[in-house]
Amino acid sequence: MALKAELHCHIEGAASPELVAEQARKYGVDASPYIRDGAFVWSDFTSFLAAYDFSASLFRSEEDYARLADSYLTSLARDGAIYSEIFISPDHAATAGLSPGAYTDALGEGMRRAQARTGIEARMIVVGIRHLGVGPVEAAARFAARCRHPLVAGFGMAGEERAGDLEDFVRAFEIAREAGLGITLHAGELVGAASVAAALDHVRPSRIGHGVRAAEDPDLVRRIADSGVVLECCPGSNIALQVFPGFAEHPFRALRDAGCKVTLNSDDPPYFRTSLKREYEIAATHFGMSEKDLTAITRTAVEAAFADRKTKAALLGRLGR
């Protein structure tokens, strides 16, 4: 079984079904019309974020947070999985009623029960949502940039593609680049090419969430290639989504026969009915990946992550570089 690793996850996506009803027993709260036969229930993209909204509000208390790392991240190592990085909300935060700080300080207890339990080493990525606003998105860069939490290393943003002109949210990333932090954003998912080539052009990240619509632009597929830019790609999630019809046209493996640094992640798993392992699965039955291709597909991922020069060089070490 190849090793692998992830850098594209929301982590209140990750909540599995099972937790979530937990969750919901515990606050006195009815999960029936989100949870049916032991998986979420969603038809199109606006009942996938009224599940999803559903399951993050369950998780209110710095413990809950906790108890969500350490379940999710221990399940990758179990999948065999030694490096995962994901992205946590400050917005989400407020909702639940607890400081940013608090919040990521109880996530960073997860992390570290995950660690000392499976050896994963993972970070977290501060995410600003699109759609909230350009204001929201940079006190969230504020936030990353000040907290100086040991395990947040990078900044991003999630949220509607559609939302706002890419050029406003540019100080925000401005923040976060002088902090230290690396930088990624979402972009080229269920927004084309264009948007790709905005978030090089205004960002200049050193990945993409998906990115995959570049695939319509064969200049633009040149231009990410050269550059080195990392692509975070999530194939069970596009088709989910029916960002793709199926797997026959998904361009994982164009993007990567063009030289382009793809990665396999799960985005949302189990709201996609996928997983780490699955993906893993998928990029090997479907875009017909050896087990040497999927170890090199982890190298690139290692190689780049947010973390420390001195953790990457151990990691890859156990991929035998």
Ligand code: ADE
Given for the second form:
Amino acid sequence: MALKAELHCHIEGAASPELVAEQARKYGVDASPYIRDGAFVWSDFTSFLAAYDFSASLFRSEEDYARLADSYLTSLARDGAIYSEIFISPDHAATAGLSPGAYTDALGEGMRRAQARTGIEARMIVVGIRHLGVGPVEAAARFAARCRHPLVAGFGMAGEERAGDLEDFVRAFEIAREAGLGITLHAGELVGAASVAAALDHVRPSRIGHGVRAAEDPDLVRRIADSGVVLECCPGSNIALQVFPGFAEHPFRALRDAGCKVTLNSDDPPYFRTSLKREYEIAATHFGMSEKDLTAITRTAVEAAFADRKTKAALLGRLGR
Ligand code: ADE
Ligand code: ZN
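Requested next: the structure of the form predicted in complex with this ligand (the form predicted alone having been shown above).
Let's see the whole complex now, leading with the same chain.
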């Protein structure tokens, strides 16, 4: 079984329906509008976000977040992952009543517990939520820049890609870049190739969350391949959200064959009935990836990771030549 690494998973989106239902009972909240028959209820991106926000609102204490990070990373390690970057959202924590510092420290504690048990290495990427507007995204960047938590390694932007003009968010990324953080942002998931081109033009990230709709423009695919920008592909998420009708139409293989650096990721695993393990299985079954190809994809992820050089060298050593 190929060793795995993940660069794109939203920690609040990794909470299973069972764990969210347990949190709802703990806080006396009715979860039935969002969880039915042991699964999250949603039908499109907007209702997915509503279910996601509901789940996030039920993680309120430091111990809630420590348990969430610990349980997700421990299960990931059991599926053969050696490295994980989780997206963390201070805005969701604030809505649930926790300061950004307490939230980050609590997640860091969960990461340390998982590492002690399984050896998995992990880092955090602070994200701003695009549909909350420029002010909150800049505030998230300022927090990321000043927090100095040893496991916070990057800054990104998630949320509704159709909201606002990307140029207005550039300052947030500059604040994070100035602080030495790695940069990634969601683009080319809900919006087509133009959104990926705008991300490259205005933000100059080393990675793009999704980016798969770049496949609509051959010149842009060439630009991504030439620049070495890494795509955080999440095929199971894309099919669940109907970005493409099925795996046969998914451009993962075409992007890779065109020379783009691609990685495999679960995004919000229980919402999309996936896991990092399943993404690797999808790549084998639907995109014809061999064990050697899958290990090369893991190597790409580690090389693109926002962790320090020494950590990355140790991880690459585990993957062999
Ligand atoms: N936040 C959580 N999951 C997301 C996704 N797939 N796209 C954009 N924002 C998100
Ligand atoms: Zn995402």
